[in-house]
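Here we start with a single chain on its own, the form predicted alone, put down as structure tokens.
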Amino acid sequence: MDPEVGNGCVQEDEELGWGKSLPVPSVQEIVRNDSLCVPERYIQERQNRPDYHSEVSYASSEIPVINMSLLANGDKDELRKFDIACKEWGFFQITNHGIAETVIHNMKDAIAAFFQLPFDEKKKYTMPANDVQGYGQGYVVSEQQKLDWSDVLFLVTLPPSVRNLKLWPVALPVFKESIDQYSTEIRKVTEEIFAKLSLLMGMDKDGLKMLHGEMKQATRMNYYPTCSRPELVLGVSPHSDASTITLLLQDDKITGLQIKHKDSWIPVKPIPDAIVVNIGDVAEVLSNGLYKSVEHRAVTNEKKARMSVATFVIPSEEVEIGPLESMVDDKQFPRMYRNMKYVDYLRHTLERKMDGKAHTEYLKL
């Protein structure tokens, strides 16, 4: 079976998308055909490979955990923890977020069902040549770059008016319903986080929400197949997110996400039904660097496949991003970033491979 994901199964849209990514083999099919095979193009350069030995010593370091119920109810200690988490870590896990277990489990089941479809069925939802939505792998911009050990289904999920439903799997009747429920609940959590960030950044509680215009959600569903040589590959290369914030639903049983903290890669241990939240590039720019988007990556597992779902919260394309006036002081906190239309920044990032914090450097003065 040819593992190449081609573009012949989805009719291209004439409208320009956010970017494009070259077609690549399905890792799931590579493993299905030969579970011991690790093609050269997936083997990372030595300096980029995960070091499982050194990471063991950092196992006691854990990212902050925020109780969303306390935060939403105005608990000052929890707000202080939230502020420190955004400043010092750029990552935190949230519990008591109000999303029902059934909604979370239905979302996970929908993703699992998609990746269990026959390959020929999944190919029907391949990324068009002019967009990054669909089935494949993002940020592939050359035939020479190293590839990630993962397959992806990437969809714009909110608002419903901007969905490209041709890329939604009709073979799974509950798929759309599960995404609808989960996206709606994630939006509620997002608005609560935005309200607290707004207050911390010197605005009223609706400031961030209003600034985003027609706020959008883009959802990346990740499948990380088993790998016979996990020490040679990465599930996702180091990067920061081009979002305002990202909310990640992890696999409850397998640790795969790692964040860069004080020059070390720290594993983010899953808390069942918790959601990992991270600061994105937009929040870094708006806060004039007070809150930093942090490099993160995913590693693979030799014995078990892993799935996750990342929801990126982003502004309307035409919104101009730049430091908020409340976050700039010419003497103490001079302006560090230039202003740019969000869609221009998004397209800039999607034209390049994942490369740590290189994208935010582009925005700096």
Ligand code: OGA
Second form
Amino acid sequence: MDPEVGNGCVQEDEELGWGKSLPVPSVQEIVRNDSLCVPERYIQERQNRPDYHSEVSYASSEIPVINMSLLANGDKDELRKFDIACKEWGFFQITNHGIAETVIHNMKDAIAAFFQLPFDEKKKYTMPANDVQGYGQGYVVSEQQKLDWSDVLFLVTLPPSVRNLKLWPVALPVFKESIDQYSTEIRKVTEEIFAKLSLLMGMDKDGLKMLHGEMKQATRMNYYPTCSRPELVLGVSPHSDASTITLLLQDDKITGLQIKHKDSWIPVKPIPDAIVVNIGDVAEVLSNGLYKSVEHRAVTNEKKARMSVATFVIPSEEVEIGPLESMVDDKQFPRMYRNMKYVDYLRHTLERKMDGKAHTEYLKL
Ligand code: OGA
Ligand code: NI
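Now that we've seen the form predicted alone, could you pull up the form predicted in complex with the named molecule?
Full assembly next; the chain just shown is listed first.
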């Protein structure tokens, strides 16, 4: 096989994937070799640095917390809170979600175990040149672009039939089982959230689920090494997620995620065993802009590496995404986005560097 891919050409008999990303060094290895080293490629332009205060400030407010048990049981106040969270924040944390502590802890242990493997072992799961799944870094499209201070293992996890098990670390016996259990539980929580969102968007409670066809889950396991100059780098650049919703499991003690809210970056303080949920681009488009797919980023720190597991819930590839009829009203809420086949949207996002809200802008009429 020719490793020089770079012109977007695909062999006719090769399945057209979601995209590809250029190979980059492992940040974990850079830091392991020299904990003070911060190569030029990782140093952000001044205005993008985490400590850049003149334009945006850090606010002290906190994102909403939704009690899933109350929401599932039809509590009216909780539904109202949920609606406001989706409209005004695009982000919330869920508690009482019914996912057993052991399932969450096993998932966290599995990702920690993966990133603790020797580099030579991890390299066996390296992202192939024509794929975005595997161990490496996504959204790298030029040798010039600034790089994020993180390593990633990205895998499509559900449905099981679409998994590429060659890229799964089978060397870790508990890895697959932990993902199996975690993704099954995340699916249940997703269906609950979808049911409520469907009702709020003027559909039956099964509306969103049906519309997704065979719903998929893709999981991005993020490892953010320590950085001797955290004020110069970003763990992950500002972006919105190309999902319908994303469910994020983050470290219980280290704050790294920040969301853009009213022009300020707001840190998302971890609540032990809670899950951070955010509205993705698909939900923004379906709701005709009522629910917001909010820009977010992650920062690093000098003292402790941070890990997170982002589970992206996405529709089947052939689903056409566009504003729902129930969300459009020519006078009050004119159609804001054009329709597009989901896989085409996904490919569009994966061909570019992460760049704030550029992707939904591309769909705007
Ligand atoms: C992501 C993401 C944030 C974090 O993986 O899409 O936004 O805190 N991660 O790791
Ligand atoms: Ni994200």
